[in-house]
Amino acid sequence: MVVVASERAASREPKYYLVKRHLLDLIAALPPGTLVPTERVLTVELGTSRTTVRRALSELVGEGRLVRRHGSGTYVAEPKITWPLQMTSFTEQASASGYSTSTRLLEATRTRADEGIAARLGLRVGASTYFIERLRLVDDTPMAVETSHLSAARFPGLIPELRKKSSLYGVLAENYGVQPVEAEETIETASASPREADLLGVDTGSPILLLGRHSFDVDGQPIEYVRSWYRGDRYTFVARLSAHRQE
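Atomic model of the given sequence only [the form predicted on its own]:
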(Lines of atoms letter the chains of each structure in order from A and count residues from 1; the text may use other names and numbers.)
(Lines give C-alpha, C1' and ligand atoms only; values in the text may rest on other atoms or scores of the structure.)
Protein backbone atom coordinates (compact mmCIF):
# COMPACT_ATOMS: atom_id res chain seq x y z
CA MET A 1 0.00 0.00 0.00
CA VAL A 2 2.75 2.45 0.97
CA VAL A 3 4.79 1.57 -2.09
CA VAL A 4 1.81 2.11 -4.34
CA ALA A 5 1.07 5.48 -2.73
CA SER A 6 4.69 6.53 -3.18
CA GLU A 7 4.65 5.49 -6.81
CA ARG A 8 1.45 7.44 -7.38
CA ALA A 9 2.95 10.53 -5.70
CA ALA A 10 6.07 10.24 -7.85
CA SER A 11 3.99 9.88 -10.99
CA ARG A 12 2.30 13.19 -10.23
CA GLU A 13 5.63 15.03 -10.01
CA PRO A 14 6.56 17.06 -13.10
CA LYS A 15 9.33 15.47 -15.13
CA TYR A 16 11.64 18.42 -14.60
CA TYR A 17 11.29 17.99 -10.82
CA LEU A 18 12.41 14.37 -11.03
CA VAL A 19 15.47 15.60 -12.95
CA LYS A 20 15.98 18.33 -10.36
CA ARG A 21 15.95 15.80 -7.51
CA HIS A 22 18.48 13.68 -9.38
CA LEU A 23 20.73 16.73 -9.79
CA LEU A 24 20.37 17.62 -6.11
CA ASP A 25 21.61 14.15 -5.17
CA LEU A 26 24.46 14.55 -7.64
CA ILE A 27 25.70 17.94 -6.49
CA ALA A 28 25.33 17.04 -2.80
CA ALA A 29 28.35 14.76 -3.23
CA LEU A 30 30.45 17.25 -5.20
CA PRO A 31 32.65 20.06 -3.86
CA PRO A 32 31.98 23.70 -4.90
CA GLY A 33 33.45 24.57 -8.27
CA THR A 34 32.87 21.13 -9.80
CA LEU A 35 31.67 21.16 -13.39
CA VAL A 36 28.32 19.37 -13.78
CA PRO A 37 27.37 17.40 -16.93
CA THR A 38 26.08 19.39 -19.87
CA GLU A 39 22.42 19.56 -20.90
CA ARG A 40 23.15 17.18 -23.78
CA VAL A 41 24.82 14.60 -21.55
CA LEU A 42 22.06 14.80 -18.92
CA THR A 43 19.39 14.46 -21.60
CA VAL A 44 20.93 11.17 -22.77
CA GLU A 45 21.69 9.84 -19.27
CA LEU A 46 18.23 10.56 -17.91
CA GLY A 47 16.28 9.70 -21.04
CA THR A 48 14.33 12.95 -21.08
CA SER A 49 14.03 16.08 -23.20
CA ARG A 50 16.55 18.89 -23.26
CA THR A 51 13.79 21.35 -22.30
CA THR A 52 13.12 19.36 -19.13
CA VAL A 53 16.81 19.28 -18.21
CA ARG A 54 17.19 23.00 -18.94
CA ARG A 55 14.29 23.90 -16.63
CA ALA A 56 15.72 21.80 -13.79
CA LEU A 57 19.15 23.40 -14.20
CA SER A 58 17.65 26.90 -14.38
CA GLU A 59 15.79 26.41 -11.10
CA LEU A 60 18.94 25.19 -9.36
CA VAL A 61 20.84 28.20 -10.69
CA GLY A 62 18.07 30.48 -9.43
CA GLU A 63 18.24 28.83 -6.00
CA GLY A 64 21.98 29.37 -5.84
CA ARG A 65 22.90 25.68 -5.88
CA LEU A 66 24.51 25.92 -9.31
CA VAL A 67 26.25 28.79 -11.08
CA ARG A 68 26.59 29.34 -14.83
CA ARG A 69 29.77 30.72 -16.35
CA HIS A 70 29.33 31.92 -19.90
CA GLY A 71 31.42 29.98 -22.35
CA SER A 72 32.55 27.57 -19.67
CA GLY A 73 29.64 25.58 -18.25
CA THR A 74 27.58 25.05 -15.10
CA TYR A 75 29.27 24.47 -11.76
CA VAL A 76 28.40 23.55 -8.20
CA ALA A 77 27.98 26.86 -6.37
CA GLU A 78 29.73 28.01 -3.24
CA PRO A 79 27.67 27.60 -0.05
CA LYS A 80 25.35 30.49 0.73
CA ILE A 81 26.38 33.05 3.30
CA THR A 82 24.22 33.00 6.41
CA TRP A 83 23.46 36.63 7.17
CA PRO A 84 21.83 37.53 10.53
CA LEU A 85 19.44 40.49 10.44
CA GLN A 86 20.94 42.72 13.13
CA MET A 87 21.43 46.39 13.89
CA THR A 88 25.05 46.36 12.79
CA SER A 89 26.91 47.54 9.72
CA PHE A 90 27.64 45.34 6.70
CA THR A 91 31.34 45.31 7.65
CA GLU A 92 30.67 44.30 11.27
CA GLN A 93 28.30 41.51 10.27
CA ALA A 94 30.70 40.06 7.72
CA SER A 95 33.67 40.27 10.10
CA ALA A 96 31.71 38.53 12.85
CA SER A 97 31.05 35.66 10.42
CA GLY A 98 34.73 35.38 9.49
CA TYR A 99 34.60 37.11 6.09
CA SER A 100 36.74 39.92 4.77
CA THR A 101 34.90 42.85 3.20
CA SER A 102 35.59 45.80 0.99
CA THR A 103 33.46 48.62 -0.37
CA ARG A 104 33.52 50.43 -3.69
CA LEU A 105 31.95 53.88 -3.60
CA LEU A 106 29.96 54.20 -6.83
CA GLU A 107 28.30 57.57 -6.26
CA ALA A 108 28.06 60.16 -3.51
CA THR A 109 26.11 63.31 -4.33
CA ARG A 110 23.78 65.90 -2.89
CA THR A 111 20.23 65.78 -4.16
CA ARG A 112 16.73 66.96 -3.29
CA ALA A 113 14.36 64.82 -1.27
CA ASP A 114 11.31 63.60 -3.12
CA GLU A 115 8.07 63.01 -1.25
CA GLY A 116 8.96 59.46 -0.19
CA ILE A 117 12.47 60.22 1.07
CA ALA A 118 11.32 63.42 2.78
CA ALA A 119 8.67 61.51 4.71
CA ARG A 120 11.15 58.84 5.83
CA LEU A 121 13.79 61.33 6.95
CA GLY A 122 11.39 63.81 8.53
CA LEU A 123 12.25 66.58 6.04
CA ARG A 124 10.33 68.89 3.78
CA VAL A 125 10.05 67.93 0.14
CA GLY A 126 13.01 69.37 -1.76
CA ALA A 127 15.31 69.48 1.28
CA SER A 128 18.98 68.76 0.64
CA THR A 129 19.93 65.11 1.11
CA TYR A 130 22.83 62.81 0.37
CA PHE A 131 22.51 59.97 -2.11
CA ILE A 132 25.22 57.36 -1.56
CA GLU A 133 25.58 54.23 -3.68
CA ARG A 134 28.11 51.54 -2.80
CA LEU A 135 29.09 48.11 -4.05
CA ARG A 136 29.70 45.64 -1.23
CA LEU A 137 32.20 42.82 -1.67
CA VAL A 138 32.76 39.77 0.53
CA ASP A 139 36.08 37.99 0.06
CA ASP A 140 36.55 40.10 -3.10
CA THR A 141 33.25 38.87 -4.62
CA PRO A 142 30.51 41.45 -5.35
CA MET A 143 27.56 40.64 -3.10
CA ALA A 144 25.30 43.68 -2.78
CA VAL A 145 24.52 47.10 -4.22
CA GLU A 146 23.44 49.57 -1.56
CA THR A 147 21.86 53.03 -1.83
CA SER A 148 21.55 55.29 1.22
CA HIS A 149 19.66 58.54 1.79
CA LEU A 150 20.55 60.89 4.67
CA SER A 151 19.83 64.48 5.63
CA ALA A 152 22.55 66.89 4.46
CA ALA A 153 21.63 69.42 7.15
CA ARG A 154 22.04 66.88 9.94
CA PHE A 155 25.33 65.46 8.64
CA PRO A 156 27.30 68.34 7.08
CA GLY A 157 30.51 67.28 5.33
CA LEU A 158 29.51 63.61 5.31
CA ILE A 159 30.73 62.76 1.81
CA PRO A 160 34.40 63.80 2.29
CA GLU A 161 34.46 61.82 5.54
CA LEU A 162 32.91 58.78 3.89
CA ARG A 163 35.55 58.84 1.15
CA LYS A 164 38.19 58.40 3.88
CA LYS A 165 36.47 55.46 5.58
CA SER A 166 34.40 52.60 4.18
CA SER A 167 31.93 52.25 7.06
CA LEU A 168 29.05 54.73 7.02
CA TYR A 169 27.96 53.72 10.52
CA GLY A 170 31.53 54.26 11.70
CA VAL A 171 31.55 57.78 10.27
CA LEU A 172 28.18 58.58 11.83
CA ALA A 173 29.34 57.40 15.25
CA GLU A 174 32.81 58.97 15.23
CA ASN A 175 32.07 62.28 13.50
CA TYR A 176 28.49 63.01 14.48
CA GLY A 177 27.89 61.01 17.65
CA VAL A 178 24.94 59.25 16.03
CA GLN A 179 24.29 55.54 16.20
CA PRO A 180 21.30 53.55 14.90
CA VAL A 181 19.57 51.68 17.72
CA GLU A 182 16.33 50.69 16.02
CA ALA A 183 15.22 49.99 12.47
CA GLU A 184 12.33 48.82 10.38
CA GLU A 185 13.43 46.33 7.76
CA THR A 186 11.60 44.88 4.78
CA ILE A 187 12.63 42.03 2.50
CA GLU A 188 11.29 41.48 -1.01
CA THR A 189 12.24 39.37 -3.98
CA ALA A 190 13.19 41.03 -7.26
CA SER A 191 15.05 40.39 -10.50
CA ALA A 192 18.42 41.93 -11.30
CA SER A 193 18.26 44.82 -13.74
CA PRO A 194 20.99 45.01 -16.40
CA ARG A 195 22.96 47.49 -14.26
CA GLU A 196 22.64 45.49 -11.04
CA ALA A 197 23.53 42.31 -12.90
CA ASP A 198 26.66 43.94 -14.31
CA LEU A 199 27.77 45.20 -10.89
CA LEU A 200 27.11 41.90 -9.14
CA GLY A 201 28.45 39.65 -11.89
CA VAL A 202 25.19 37.77 -12.45
CA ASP A 203 22.77 37.37 -15.35
CA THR A 204 20.09 39.97 -15.98
CA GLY A 205 16.89 38.71 -14.36
CA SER A 206 18.73 36.68 -11.72
CA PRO A 207 16.97 36.49 -8.34
CA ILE A 208 17.74 39.37 -6.00
CA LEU A 209 16.83 39.92 -2.36
CA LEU A 210 15.81 43.56 -1.93
CA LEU A 211 16.16 44.89 1.60
CA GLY A 212 14.86 48.23 2.80
CA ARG A 213 16.05 49.59 6.15
CA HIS A 214 14.74 52.71 7.89
CA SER A 215 16.97 53.38 10.91
CA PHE A 216 16.47 55.60 13.97
CA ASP A 217 18.64 56.97 16.77
CA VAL A 218 18.12 56.66 20.53
CA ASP A 219 15.67 59.60 20.47
CA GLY A 220 13.59 58.03 17.72
CA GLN A 221 14.82 60.46 15.07
CA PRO A 222 15.30 59.02 11.56
CA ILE A 223 18.92 58.62 10.47
CA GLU A 224 18.98 56.84 7.15
CA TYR A 225 16.85 55.09 4.58
CA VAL A 226 18.73 52.44 2.65
CA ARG A 227 17.84 49.95 -0.06
CA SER A 228 20.15 47.01 -0.71
CA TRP A 229 20.12 44.56 -3.60
CA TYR A 230 21.69 41.26 -2.41
CA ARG A 231 22.54 38.32 -4.63
CA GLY A 232 19.79 35.77 -4.13
CA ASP A 233 22.13 32.92 -5.06
CA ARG A 234 24.58 33.67 -2.26
CA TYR A 235 22.56 34.77 0.77
CA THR A 236 20.35 33.22 3.41
CA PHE A 237 18.94 35.79 5.83
CA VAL A 238 18.33 34.70 9.40
CA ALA A 239 16.20 36.46 12.02
CA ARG A 240 15.98 35.36 15.64
CA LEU A 241 12.46 35.63 17.02
CA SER A 242 11.11 35.28 20.54
CA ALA A 243 7.60 35.18 21.92
CA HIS A 244 6.42 37.51 24.67
CA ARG A 245 6.03 35.62 27.91
CA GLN A 246 2.57 35.63 29.33
CA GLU A 247 2.33 36.49 33.00
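Switch from the form predicted on its own to the form predicted in complex with the DNA and print that structure.
We keep it simple here and write out only the one chain, dropping partners and molecules.
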Protein backbone atom coordinates (compact mmCIF):
# COMPACT_ATOMS: atom_id res chain seq x y z
CA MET A 1 0.00 0.00 0.00
CA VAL A 2 1.15 3.52 -0.68
CA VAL A 3 1.13 5.94 2.20
CA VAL A 4 1.80 9.43 0.95
CA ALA A 5 4.07 11.23 3.39
CA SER A 6 2.80 14.70 2.59
CA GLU A 7 -0.75 13.53 3.26
CA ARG A 8 0.17 12.68 6.83
CA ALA A 9 2.10 15.87 7.36
CA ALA A 10 -0.81 17.95 6.09
CA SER A 11 -3.53 16.29 8.16
CA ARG A 12 -1.54 15.35 11.27
CA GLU A 13 -3.33 12.05 11.11
CA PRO A 14 -1.24 9.28 12.64
CA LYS A 15 -0.64 6.30 10.42
CA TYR A 16 -2.47 3.96 12.76
CA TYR A 17 -5.57 6.07 12.24
CA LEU A 18 -5.36 5.51 8.50
CA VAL A 19 -5.29 1.79 9.26
CA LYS A 20 -8.26 2.25 11.58
CA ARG A 21 -10.32 3.99 8.89
CA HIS A 22 -9.36 1.27 6.45
CA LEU A 23 -10.65 -1.35 8.88
CA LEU A 24 -13.84 0.63 9.55
CA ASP A 25 -14.52 0.70 5.81
CA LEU A 26 -13.79 -3.00 5.62
CA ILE A 27 -16.18 -4.02 8.39
CA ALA A 28 -18.92 -1.44 7.76
CA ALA A 29 -21.07 -3.87 5.80
CA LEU A 30 -20.00 -7.14 7.41
CA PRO A 31 -22.26 -9.03 9.80
CA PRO A 32 -21.22 -9.72 13.41
CA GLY A 33 -18.99 -12.75 13.74
CA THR A 34 -17.21 -12.25 10.42
CA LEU A 35 -13.49 -13.00 10.58
CA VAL A 36 -11.22 -10.09 9.64
CA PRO A 37 -7.68 -10.55 8.23
CA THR A 38 -4.97 -11.57 10.71
CA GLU A 39 -2.63 -8.95 12.13
CA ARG A 40 0.29 -10.30 10.10
CA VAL A 41 -1.73 -10.19 6.89
CA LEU A 42 -2.84 -6.62 7.56
CA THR A 43 0.78 -5.68 8.29
CA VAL A 44 1.82 -6.82 4.80
CA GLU A 45 -1.29 -5.55 2.98
CA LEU A 46 -1.07 -2.09 4.49
CA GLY A 47 2.73 -1.83 4.39
CA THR A 48 3.09 -1.13 8.07
CA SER A 49 4.28 -2.75 11.28
CA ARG A 50 2.31 -5.06 13.51
CA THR A 51 2.44 -2.50 16.33
CA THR A 52 0.63 0.04 14.16
CA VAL A 53 -1.96 -2.51 13.06
CA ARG A 54 -2.52 -3.55 16.66
CA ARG A 55 -3.04 0.02 17.82
CA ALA A 56 -5.82 0.44 15.25
CA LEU A 57 -7.34 -2.94 16.16
CA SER A 58 -7.17 -2.20 19.89
CA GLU A 59 -9.07 1.05 19.46
CA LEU A 60 -11.78 -0.69 17.45
CA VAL A 61 -12.00 -3.43 20.07
CA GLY A 62 -12.37 -0.78 22.78
CA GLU A 63 -15.16 0.83 20.78
CA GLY A 64 -16.98 -2.46 20.51
CA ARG A 65 -16.53 -2.80 16.76
CA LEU A 66 -14.24 -5.84 16.83
CA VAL A 67 -13.65 -8.78 19.15
CA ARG A 68 -10.32 -10.55 19.51
CA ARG A 69 -10.08 -14.22 20.42
CA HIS A 70 -6.63 -15.29 21.50
CA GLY A 71 -5.29 -18.07 19.32
CA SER A 72 -8.27 -17.86 17.01
CA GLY A 73 -8.66 -14.52 15.26
CA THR A 74 -10.35 -11.12 15.18
CA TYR A 75 -14.06 -10.83 14.42
CA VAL A 76 -16.71 -8.21 13.75
CA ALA A 77 -18.47 -7.53 17.07
CA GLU A 78 -22.14 -7.57 17.97
CA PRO A 79 -23.68 -4.09 18.30
CA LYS A 80 -23.65 -2.49 21.74
CA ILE A 81 -26.45 -3.19 24.19
CA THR A 82 -28.55 -0.28 25.44
CA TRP A 83 -29.10 -0.42 29.19
CA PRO A 84 -31.46 1.72 31.27
CA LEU A 85 -29.85 3.84 33.97
CA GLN A 86 -32.44 4.01 36.69
CA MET A 87 -33.19 3.36 40.33
CA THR A 88 -34.65 -0.12 40.10
CA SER A 89 -32.60 -3.12 41.05
CA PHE A 90 -30.53 -5.07 38.59
CA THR A 91 -32.97 -7.98 38.69
CA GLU A 92 -35.93 -5.75 37.85
CA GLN A 93 -34.07 -3.96 35.09
CA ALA A 94 -33.30 -7.29 33.58
CA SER A 95 -36.77 -8.72 33.29
CA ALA A 96 -38.10 -5.43 31.94
CA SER A 97 -35.56 -5.42 29.13
CA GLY A 98 -36.14 -8.96 27.94
CA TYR A 99 -32.58 -10.02 28.65
CA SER A 100 -31.66 -13.11 30.61
CA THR A 101 -29.52 -11.97 33.50
CA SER A 102 -27.75 -13.48 36.46
CA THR A 103 -25.47 -12.50 39.30
CA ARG A 104 -22.42 -14.23 40.79
CA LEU A 105 -21.63 -13.31 44.38
CA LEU A 106 -17.84 -12.98 44.47
CA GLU A 107 -17.41 -11.72 47.99
CA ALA A 108 -19.54 -10.73 51.00
CA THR A 109 -17.53 -9.82 54.06
CA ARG A 110 -17.40 -7.46 57.00
CA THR A 111 -14.75 -4.79 56.96
CA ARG A 112 -14.07 -1.36 58.42
CA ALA A 113 -15.03 1.92 56.77
CA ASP A 114 -12.20 4.00 55.39
CA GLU A 115 -12.56 7.76 55.16
CA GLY A 116 -14.49 7.80 51.89
CA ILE A 117 -16.95 5.06 52.83
CA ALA A 118 -17.50 6.46 56.31
CA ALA A 119 -18.38 9.89 54.94
CA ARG A 120 -20.78 8.46 52.39
CA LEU A 121 -22.59 6.17 54.84
CA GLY A 122 -22.71 8.71 57.63
CA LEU A 123 -20.46 6.60 59.89
CA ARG A 124 -17.23 7.23 61.70
CA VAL A 125 -13.96 5.94 60.24
CA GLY A 126 -13.40 2.31 61.28
CA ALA A 127 -17.10 1.52 61.73
CA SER A 128 -18.12 -2.00 60.72
CA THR A 129 -19.42 -2.24 57.15
CA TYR A 130 -20.28 -4.89 54.60
CA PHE A 131 -18.27 -5.23 51.43
CA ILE A 132 -20.21 -7.03 48.72
CA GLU A 133 -18.69 -7.78 45.34
CA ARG A 134 -20.82 -9.20 42.56
CA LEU A 135 -20.47 -10.03 38.89
CA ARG A 136 -23.46 -9.07 36.75
CA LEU A 137 -24.09 -11.16 33.66
CA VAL A 138 -26.41 -10.61 30.71
CA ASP A 139 -27.17 -13.68 28.64
CA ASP A 140 -24.36 -15.41 30.54
CA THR A 141 -21.79 -12.82 29.45
CA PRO A 142 -20.16 -10.56 32.06
CA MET A 143 -21.56 -7.02 32.01
CA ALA A 144 -20.19 -5.41 35.16
CA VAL A 145 -18.32 -5.88 38.41
CA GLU A 146 -20.17 -4.23 41.25
CA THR A 147 -18.99 -3.41 44.78
CA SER A 148 -21.46 -2.33 47.47
CA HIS A 149 -20.80 -0.86 50.88
CA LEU A 150 -23.44 -0.78 53.65
CA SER A 151 -23.49 -0.17 57.39
CA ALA A 152 -23.24 -3.47 59.29
CA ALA A 153 -24.90 -1.97 62.38
CA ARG A 154 -27.92 -0.88 60.38
CA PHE A 155 -28.44 -4.20 58.57
CA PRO A 156 -27.54 -7.01 61.02
CA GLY A 157 -27.44 -10.47 59.44
CA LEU A 158 -27.50 -9.13 55.91
CA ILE A 159 -24.95 -11.51 54.41
CA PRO A 160 -26.74 -14.85 55.02
CA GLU A 161 -29.99 -13.27 53.78
CA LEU A 162 -28.23 -12.03 50.66
CA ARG A 163 -26.87 -15.51 49.98
CA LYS A 164 -30.40 -16.90 50.12
CA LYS A 165 -32.25 -14.30 48.07
CA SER A 166 -29.54 -12.82 45.83
CA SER A 167 -31.40 -9.52 45.24
CA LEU A 168 -29.91 -6.92 47.58
CA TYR A 169 -32.78 -4.47 47.13
CA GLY A 170 -35.23 -7.31 47.82
CA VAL A 171 -33.48 -8.17 51.09
CA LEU A 172 -33.36 -4.51 52.14
CA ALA A 173 -37.08 -4.10 51.52
CA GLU A 174 -38.33 -7.40 52.98
CA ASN A 175 -35.97 -7.85 55.93
CA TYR A 176 -35.29 -4.27 56.95
CA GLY A 177 -38.17 -2.28 55.45
CA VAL A 178 -35.74 0.01 53.70
CA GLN A 179 -36.22 1.34 50.21
CA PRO A 180 -33.99 3.68 48.25
CA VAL A 181 -36.04 6.60 46.94
CA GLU A 182 -33.30 8.85 45.69
CA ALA A 183 -29.75 8.40 44.47
CA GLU A 184 -26.80 10.38 43.28
CA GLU A 185 -25.16 8.73 40.31
CA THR A 186 -21.68 9.57 39.12
CA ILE A 187 -20.40 8.56 35.71
CA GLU A 188 -16.86 8.53 34.39
CA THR A 189 -14.50 6.64 32.13
CA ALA A 190 -11.89 4.28 33.55
CA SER A 191 -9.68 1.41 32.39
CA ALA A 192 -9.88 -2.21 33.44
CA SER A 193 -7.45 -3.46 36.08
CA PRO A 194 -6.10 -6.99 35.58
CA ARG A 195 -8.69 -8.30 38.03
CA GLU A 196 -11.63 -6.51 36.43
CA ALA A 197 -10.37 -7.48 32.98
CA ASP A 198 -10.21 -11.11 34.05
CA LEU A 199 -13.73 -11.06 35.48
CA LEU A 200 -15.22 -9.19 32.54
CA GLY A 201 -13.37 -11.17 29.88
CA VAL A 202 -11.64 -8.17 28.35
CA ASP A 203 -8.01 -7.03 28.10
CA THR A 204 -6.31 -5.16 30.92
CA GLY A 205 -6.66 -1.46 30.19
CA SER A 206 -9.91 -1.80 28.23
CA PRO A 207 -12.31 1.14 28.45
CA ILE A 208 -14.70 0.95 31.37
CA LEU A 209 -17.75 2.99 32.22
CA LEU A 210 -17.48 3.53 35.96
CA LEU A 211 -20.78 4.28 37.69
CA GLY A 212 -21.12 5.29 41.31
CA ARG A 213 -24.46 5.15 43.09
CA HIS A 214 -25.04 6.75 46.44
CA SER A 215 -28.61 5.94 47.47
CA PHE A 216 -30.82 7.31 50.23
CA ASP A 217 -34.04 6.28 51.96
CA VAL A 218 -37.16 8.40 52.40
CA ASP A 219 -35.64 10.15 55.42
CA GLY A 220 -32.56 11.15 53.45
CA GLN A 221 -30.40 8.59 55.28
CA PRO A 222 -27.67 6.99 53.15
CA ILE A 223 -28.32 3.29 52.47
CA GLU A 224 -25.46 2.13 50.32
CA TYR A 225 -22.57 3.23 48.19
CA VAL A 226 -22.04 1.20 45.04
CA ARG A 227 -19.46 1.32 42.32
CA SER A 228 -19.96 -0.59 39.08
CA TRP A 229 -17.37 -1.23 36.42
CA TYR A 230 -19.22 -1.76 33.15
CA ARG A 231 -17.67 -3.02 29.94
CA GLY A 232 -17.35 0.14 27.86
CA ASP A 233 -17.15 -1.84 24.64
CA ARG A 234 -20.55 -3.52 25.10
CA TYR A 235 -22.96 -1.09 26.75
CA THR A 236 -24.63 2.24 26.10
CA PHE A 237 -26.68 3.71 28.93
CA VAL A 238 -29.97 5.55 28.61
CA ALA A 239 -31.57 7.92 31.10
CA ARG A 240 -34.69 10.03 30.84
CA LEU A 241 -34.44 13.48 32.37
CA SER A 242 -37.27 15.93 33.05
CA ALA A 243 -36.88 19.70 33.09
CA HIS A 244 -38.70 20.24 36.40
CA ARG A 245 -36.01 18.36 38.24
CA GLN A 246 -33.48 21.07 37.53
CA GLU A 247 -31.47 22.21 40.53
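These figures come from a predicted structure and were not determined experimentally. Only the largest set of C-alpha atoms that superpose within 1.5 Å between the two forms is called the rigid core. Numbering follows the first chain given and starts at 1.
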Superposing on the rigid core, I want to see if residue 31 changes position between the two forms - specifically a Cα shift of 2 Å or more.
yes
